[in-house]
Structures are given as C-alpha cells and as structure tokens.
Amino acid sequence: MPEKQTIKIDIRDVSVHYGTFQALTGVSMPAYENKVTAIIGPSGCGKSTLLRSINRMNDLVPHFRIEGTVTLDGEDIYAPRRDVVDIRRRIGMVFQRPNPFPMSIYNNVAYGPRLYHIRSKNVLDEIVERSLRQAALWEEVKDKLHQSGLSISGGQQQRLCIARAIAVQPEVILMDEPASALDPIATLKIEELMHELKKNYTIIIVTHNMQQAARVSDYTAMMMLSDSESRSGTVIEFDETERIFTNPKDKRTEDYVTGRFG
C-alpha cells in the first residue's frame, strides 16, 4: 500500500450518469496532499468525466447525476448548500487546449481575483507577478503584460492558463491532458512546472502519455471500462506510480502500460 499520506481528495464509490447513460461505476481513489496523481487508461473510459466530477464542472452538463461521495479535506463537495463557486476556487482546472481569455496577459491572471472583489492595483500587481512566477512564465512575459494572451506561443498560453488558475490560490489543480497539444519542449516545461507546483498544490492529471505519467506523478489510477459490454468506466488499480509501471497487480494494467493494448 502507498506510504501514509494526507488525503486531500477522497473519491468513494462514485458513479456518474448523464440521463440514462452511465459514464462511471463505483470509482474509488484518493489524491494525496502535495502529490501528483495521474489518471491513465484507454480513450472512452471516463477519465475526463471523473476529473470534472472533482470540481463540479459536470454540474453544467444536462441530466448529470452523481452517486457516492467526493470529499475535499473530509467535506463532501456535493453536500446540499455547498458553495459551488467556492469549490471551483479551491479546486482549479486547466484544460487540454490552452484557452486564454481574449484579453491581456495581465487581465487573464487578474480576472479571478477581480471576481472575488480584489480591486487594489497594488494587490493585483502582486498576484499577477506571483502567479506568473509560479507558472514559470514571468521572465518571458514581464515586458508584455498588456499584450493579448493569445499573442504568445501555445506552451506559454498553457502556462498562462495555469497562472490564471493559481491566481485565486486554489488547493488542488486538475489538469486534463495539459500538454497534449504542445510540442516536446513546451511539454517538458509543463512537466517541470508540475514538479514545482506540487510543493504548494495537490495535482491530479489525466494523460494518455504513459511516459509522462511515469515522469511526473507520485501515484497513478488505472481506469478501464467496467466490463466488455459496458461503456462505463471504473478505477481498476491505484498505487504508487513506480509500482503501477513495474509491478502492477492487475493484468489489464500491465497490458496497458506495456503497450499490449489500449
């Protein structure tokens, strides 16, 4: 079993339905504080659905229904009267393709703090610089903060989106294949950034790239369809990443990580 860690996110027996379609069945896994957890598995097994259930992004999908519990620091994020806006502040999200807002680099990062009624220019300046530094982007953009966030390279745009996510000081960062649209050099920068960010944040990443999962994560959850008839995904194995890649307990995990199928 994994060494004793503090559980930041705990997913217990979670099933997700979109109307009559069941996307997830009985998913259980933790995400440990200040660690990177990778979610891997073949296409269509519900990885992104699971990720979006962790910060209630799926609430925006018509006919979404969830069973089971997702807790943040032991508190059920789906409990009645939970503040969804606060949940999404505490659990930030970075998407597959860079999606800067069509505004300046500065305003991209300041957008979230302004939503939370921070108006002081000095405070916003500090937040923007701190967030861009944490996203390893400050030195590259400090002289063009008032240029459009869409004017920089794809890799820089993705780091800008990470800066935007951390500007509101979340506790958890969800990343849905954050480097899949980037070239190898930009991908390496994102991976190096994850190693730095986990000092301050808990990170959960969905990736199809086995080498990336092995490089960046401390723990790995392996997802598969729950059976050959079903289109419903579940977690079949969770462990320290090194064990998943060198000595998995489930033959399906071994077949997937070694490239025999998937």
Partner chain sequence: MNAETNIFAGLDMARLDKRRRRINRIMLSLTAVATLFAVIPLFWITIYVIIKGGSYLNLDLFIHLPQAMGTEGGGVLHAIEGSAVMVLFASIFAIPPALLAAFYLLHHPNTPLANFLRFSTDLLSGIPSIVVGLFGYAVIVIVQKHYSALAGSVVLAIIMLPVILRSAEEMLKLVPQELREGALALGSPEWKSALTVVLPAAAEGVVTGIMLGIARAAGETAPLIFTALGNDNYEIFQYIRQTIQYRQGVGEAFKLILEQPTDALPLTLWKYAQQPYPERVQQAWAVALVLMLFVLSLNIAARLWLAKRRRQRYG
Given for the second form:
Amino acid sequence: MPEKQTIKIDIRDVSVHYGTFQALTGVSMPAYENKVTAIIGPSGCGKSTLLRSINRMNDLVPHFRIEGTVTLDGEDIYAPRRDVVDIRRRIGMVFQRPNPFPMSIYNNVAYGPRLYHIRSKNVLDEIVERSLRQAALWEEVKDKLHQSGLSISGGQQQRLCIARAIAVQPEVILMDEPASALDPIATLKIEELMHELKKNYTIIIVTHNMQQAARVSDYTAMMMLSDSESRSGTVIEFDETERIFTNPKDKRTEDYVTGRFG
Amino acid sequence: MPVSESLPPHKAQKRTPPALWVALRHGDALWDALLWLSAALTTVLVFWIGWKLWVDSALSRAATGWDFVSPWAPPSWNPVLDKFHAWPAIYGSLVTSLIALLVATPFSIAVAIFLAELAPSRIRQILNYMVEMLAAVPSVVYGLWGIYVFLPLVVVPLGKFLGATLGQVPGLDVFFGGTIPDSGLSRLGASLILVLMITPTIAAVTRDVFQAIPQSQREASLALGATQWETTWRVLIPYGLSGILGAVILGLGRAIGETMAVTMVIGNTTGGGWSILRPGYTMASIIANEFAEAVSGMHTAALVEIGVVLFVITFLLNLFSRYLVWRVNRKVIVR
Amino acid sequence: MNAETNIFAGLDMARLDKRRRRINRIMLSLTAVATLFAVIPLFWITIYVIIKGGSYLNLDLFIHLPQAMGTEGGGVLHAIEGSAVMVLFASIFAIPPALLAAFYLLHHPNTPLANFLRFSTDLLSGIPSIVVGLFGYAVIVIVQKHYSALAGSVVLAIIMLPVILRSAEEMLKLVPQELREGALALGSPEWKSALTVVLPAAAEGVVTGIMLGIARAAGETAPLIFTALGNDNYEIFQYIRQTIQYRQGVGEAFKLILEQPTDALPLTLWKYAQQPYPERVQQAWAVALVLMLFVLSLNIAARLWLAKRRRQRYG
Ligand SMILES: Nc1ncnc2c1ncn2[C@@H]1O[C@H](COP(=O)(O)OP(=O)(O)O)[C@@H](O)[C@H]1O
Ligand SMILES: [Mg+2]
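Next up, the form predicted together with the partner chain in place of the form predicted on its own?
What follows is the whole complex; the chain from before opens it.
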C-alpha cells in the first residue's frame, strides 16, 4: 500500500490490570484511517481487553487499571478531563453477541441520534434508512421497521447493531468477533459489509478466525500470551495483512497462521 | 439394552418381593404421601381462608348486597341500626394506598437505581442491609414512632401547609379541605407512614430487577455515547418495566394490607368526608379496631365481609403480578 | 467521508454534551439523595427507640406482671412469655409442613400441584395478616369458644409458612443434584437421603428462612388482636408450679399455657401506646426497644450468617 497513511488510533505501550491480574503488557500498535485492522490471537490473550480499552468500555469493570497511552487523532483518550461520552460516540462498538434493545428496529437505530435531541421525524427516518442501508439490512427489514429488534434472525440482529452503531456517525468502529455467534451465510454478509464500511470508517476487528482476518483486513496485529512469568497478553507482530499471512517475521505468528499452533 | 440382562444371573433370578412391601419397608411410599399431603394442605389453606370468610360474611352480604362496597350508597356504619356500608373504609384504603404509591414509586426507583447501578460495592452492601432492616421493623414500632414523633414533627406542619395552599384551591379543597387535627391523626399521616413502609419493599424488588438486566444492554447503550443516566432512563427502565410494575403491585398489596401502623395514626373514624387532612379508617384498620368489640352478628359479618374484599384485592393483585412475571420470563426466553 | 450529510452539522455539540453531562450528574445525584432519605427513617426510628426505650428499660420489665392501670412499676413478663410460647408453637406448626412441601417442590417441580402450590404460597404471603386473624378467629376461637395462645400460634404459623416454604425451596434447589443421586445410588431410600444428605447440605439457607419467619411472626400484632386477645396475668412458670403442686398431669399444664387468652409483646405495645397513663406509654417504648432488638438482630444474624457460610463455601 503505497499511499500515505494517517494514523487514526495509536496505542502506545499499553498495559492493563484487572485488580492484581495483569491482562496486557506493553502493547503498541496503530490503526490507520479508512482501513480494516484485524487483531488475531488465541483466546484469552487479551484481544477483547485491548479493544475495550480503545473506547474506554473497560471503565465499567471494577479494579480496571491502564498504563500507557491510547490516542484518537493524536488526542489522549485517557487524559484526565476527557469526556468518555464524546469518545464513545466517536468510537463505536459492535459486540460479540448481538445485543439489540428490546424495542422496535426503528427505535434501535434512532436511539443514538435521539440522545442528541434529534427529534424531527424526517431527519430520523433518513438516518434510519441510511444506516440500515449501510449495514446492508434495509431491504430485509424496510417493511417491518416497527417490529421488535429481537424478532429478526441472529445475523440480522448483528447487522442491526452495526446500523445502530453507525447511526451516530462514529469515526472508528470496533468489532469484537462480530460473526462468532453467526452462521456462515450471515458471516459472509458481515464480511462483505466490512469492505463497504471502510470507505467511511476506520475499523478494528477482533477475530480468532484466520481466514476471516485474511479476507477482510488490511493490517493485522498478532497477539499472544507472553512467555514470561506474568502470562499476560501482548502484540508480538503488527504488519500488513498480506505480510502476516505470507511472510511473518515472528516464528510464533507463522505457527499460528498456518495452524501449527498449540 | 434391558437392565435385567446386565445383572448377574443369581440376582436376576432372585424372587422379587411385592412392590408395596418394599416401598413401605424403605419408607418411601410413606414419605411421598407425606410430601404430597403437606403440599396439598398448604395449597388448600389459602382457599380455605377465602371460603371461610365468604361463608361467615353471609349475613352481611345478604342484607346489604352490592351497596356494601358502593361509593353511591348512603354512608352508614352504624352498629345501633345494624346497617353497614363499607365505602368510607374502602375509600380510606384506596386514598392512603394511592398517595403512598404515588410518592413511594419514583422515590423507590431512584433508590433502586442508586443501589444497583451507582453505589460503590462496599457502600452498596451496607445500604442493602439497611433496606432489609427497614422492611423488617415491626409495624407497631412504626406506629408508635408515628404517633409520638412523625405526626407532630412532619405530618402536622405538612398538613397545615397543604390546608393553607391546596385547601384554598376550588376543586382541590374537597381533598385538602378542613384542618388537620393537632394530634396529626389523619389519612395524610397514614399515607406518609405507608410511604416509609413500602419504599424498602419496592426498592429492593426493583433493585433485583435492575441487577437481572444483562450487562450487554448497558454496554450497547454506553458504547453509543449515552450517559449513565440516559442508559438507565432509556434502556434499563424500559427493559425492566414489567418487573418494576410487579414491584409496585407488591408495594400496593403491602399498603392496602398494612394494619397496625395505619390503625395507630389514622384516627379511626367512619366520618372524615373526602379530605386527606381528616381522620378516617382503612379496611384493615376498621377490622383491627372493631372486630374484638363487635357485638351483633351483623357487625361481625360486615367486618368479615371487609376481609373478603381485602382477600379479593390481594387475589387480583397477585394474579396481575403473576402475569407480569410470566411476561418477563417470556421476554427472557425470546432473547 | 463520502457525500453523506453530517447529522450533527447544525448542532453545537460541545454545548449539547455539556448539557447532557449536567443532566446526568443531577439525576444521578438525586438517586443518591433519595437513598439517603430512604434510610433516614431507619436511623430516626432506631435512635429514637433506643434513647426513649432505653431510658425506661429496667429489670422489672422482664420479671414482673403488669401493675394496675395508672400505677408505677410492673413489667411485661406476661407478654414476653406469651410471645415466646406463641412463636415457639407457631414454629412447631409451620416448619414441618413448610419443609415437606418444599421437598415436594424439589422432587416434583412441574406437576400441576406444584404450580398450584407456588401460586397459593404467593397468595398466602400477600394476604393481609389481619385477614389471617379473621380466619383464626373463625376456625379456632369460635369453635373453642374462647381466645387462646393456641389460636394465636396457628395464625402466626400461617404467616410464617410461606416465608419458610419459599426460602427452603430456593435453598434446596441449590443443593447439587449429584449429592442426592449419590445417596440414592448407595441404596439409601429417598426420605433418608432427603433428611440426612440434602437437608443438611441446605441447612444454613433453610435455617436463615426459619429465622426470618420467626422474626416476622414475632413482630406481628394484627392477627393476634382477636385470637390471643391479651391477658395481664399470663405466667407460665406459675402454671407449671401450680400443676406440680396439685399433682396434675402435663396435659393440664399445656392446657393452662395454650388454652387461655395470652398476650404478646407487639400486642402489649399497641395497647400501651394509646393509653392516657404515661407509665404505660413509657413501657411501650421499652417494649418497642426489646422488640426491635429481637427482630432486627435475628434479621441481621440470619443474613450475616448466610453470607458468611456462602463465602466459606464458594471462596
Ligand atoms: N472483567 C475482567 N476481570 C478480570 N479478568 C478479566 C476480565 N475480562 C477479561 N479478563 C481476563 O483477561 C484475560 C484476557 O481476556 P480477554 O481480553 O477477554 O481475551 P480474549 O478476548 O483474547 O479471549 C483473560 O485471562 C481473562 O480471564
Ligand atoms: Mg474476547
């Protein structure tokens, strides 16, 4: 990729503790604007922890502690007077299991905009339609916008959650194994979606599915538990996805992506 | 594979004793019968109570019919004429319970939000204990404290204030007219005591409702940039609405059935008109206050009939809260 | 970005966010204030009862029967004994059927009877206690033609029953299925495994439920008004001495204890609270203190004990 890349999110030397347990040690990696960055690695190595540290979702966990810096457009998101609410609007998130609110499809998507006192029906209609279209769900639900968000299939629910996330026009979207609870067809849909979405958004996706990372991402971060005493997770290699899968520098990465791991 | 084939031959061939004898020797048949009997008796008990009250109120039901509960029948609670219409007591129960509910509900939900969503874990533990303690204080103690502390210090000043303000507004003066007695014994006093008594109940159940809401709902909202309050107000409360309603119903049941504290602070009179600043009766308090002294069969039967009304109300509230629970469960299964 | 319109274009985001943050802060603070207000009565009542009741508390209260109205001194021994007797017999009446019915629910969780039982247990716990009192009056007082500790015990038992049954059901359900099956596999009959394996395994929870039931019954007044009625001269040690002296049987002692009008602490408190004699009101405060101490410490003990045992068990 020859063109000049802008760094959207920069993670520098981040360590995370849950109480006395150290989950991450010295993690550094960037995420480039309008690219898809995948985070791969065996389960329990701290992928979710890292992802949730980017939109300060871990603030909800009691005894969570973070060192190092995470910046969004060069601004430290953990700076003392930074507004979490603003950060979370700019950095959206899609979770592992679809978690629509028990309200109508329309209200699910309109939830975010309404927080900002956008009440005009015309504007909301437009936002809902656009978000659902971007999430490739519009055609399937346009006739049942007022049915419960729980009444549609799991794959549709996950795309609804994506629509809900992009309705507030975030700059970055974090996805934590968004397809792990879905069937192959639904998974394919989500993957196709990713290519569309990156035109407008910066995407960071956690996956433990190697092929998926290879298919959807431009960059890949390989995470692993360190061999040291603490057994905490860290990024052992970050590179263009192609390189990670064809010519990794680290032996452990090679073992992992070729399935020789463990 | 049939079990017998796997048994060693000598065991399979052994003559099996009659089943009944084995069962009795081991005691399991007896045990099962005992369990069934306990379950059946416990089940029947509550219906026996209802049926007994129904039968024992026959005299009053036959004499008064629907006039007994009718707001339009001429008010009369007269042991001399043996003519009993329960509306004043029913009105007292309704007005005190509804006021109590109106005040206690938002208040309790706020408490529940604090306990479930905000309080740091150490404070939360202590506060939870306190809420349980509040619900455990015997109602006579509430009553005693009510008479000597709460009525003079809180209810009388508040009653005077309401009388001077709302009592002067045409239309509202029906409910806030008259002056509150110096003792404070009044429907207002009963309502406020009930607020204190049902708040812990509603708050504790609502807290449990909040705690049962999946964390993923909170995360979904917060990840969209919602504040904690917006998350609570727009996601958690709608999500738990059935459960919260159930908590409120439970509180209503408590308020209507609460006897001692109310009897001690409401003044116990069948007069009082409509004003909440005046003394009155509730259904429970009229039974508590008059039953032991009722002489005529009609008076007794009328009090028992009030018991029937209380029973029916409890029954309906219970059915309603069952329905709510059923709805909550259905929602959980769909998820 | 593509050509899509920015939905926040016309908005002053900084101001909006500030406003939302402010609303957030205000509302959350209000919930804290509400909580503070909700627990104030606990302190207010407790402290007032301790101060007021404490100043009138004396030994006489526990060892003497009441004096005539309007005279100083005397105690509430009759009510203490009455409460003890009625709560004791209420427990005896309520605990076995409650536990057996809980075992029924454990063994047959989905039969029609089980569902019906759950429904009527809920209903029973929701019925105003005064209504239970009416029932006790109808089926015991009327039949026996006199008020009695027995009638009081029965209504208290009805009030305890759902409390114990529900908590026992919850607690028995928590006992691992393997434990019960393990005992059955060893050839132990069902009832034996229930009483020697399952019940002990759930003991702390069941006992907690019983303690809560007792606390509840000990504070009840309404259903006793026209079942136990009250009796200033109730004194069981006197009755026992009397039966020994006249060489009457144990049956006679029981009859004296159970078959006459009886007082109870909450009942006494209620009657004394509204009397024009200041000594009586003072004694009412002292009784309130005794009652609060008993009920609240039973409650705290039950909960602390359960919490501690849970911690021990689950680390
Ligand atoms: N809230 C938490 N409290 C304590 N430990 C946690 C918490 N969340 C995750 N962990 C621990 O941190 C480590 C990394 O977890 P996670 O980030 O979920 O890994 P991954 O997503 O790669 O499977 C695991 O050992 C996990 O047990
Ligand atoms: Mg994970």
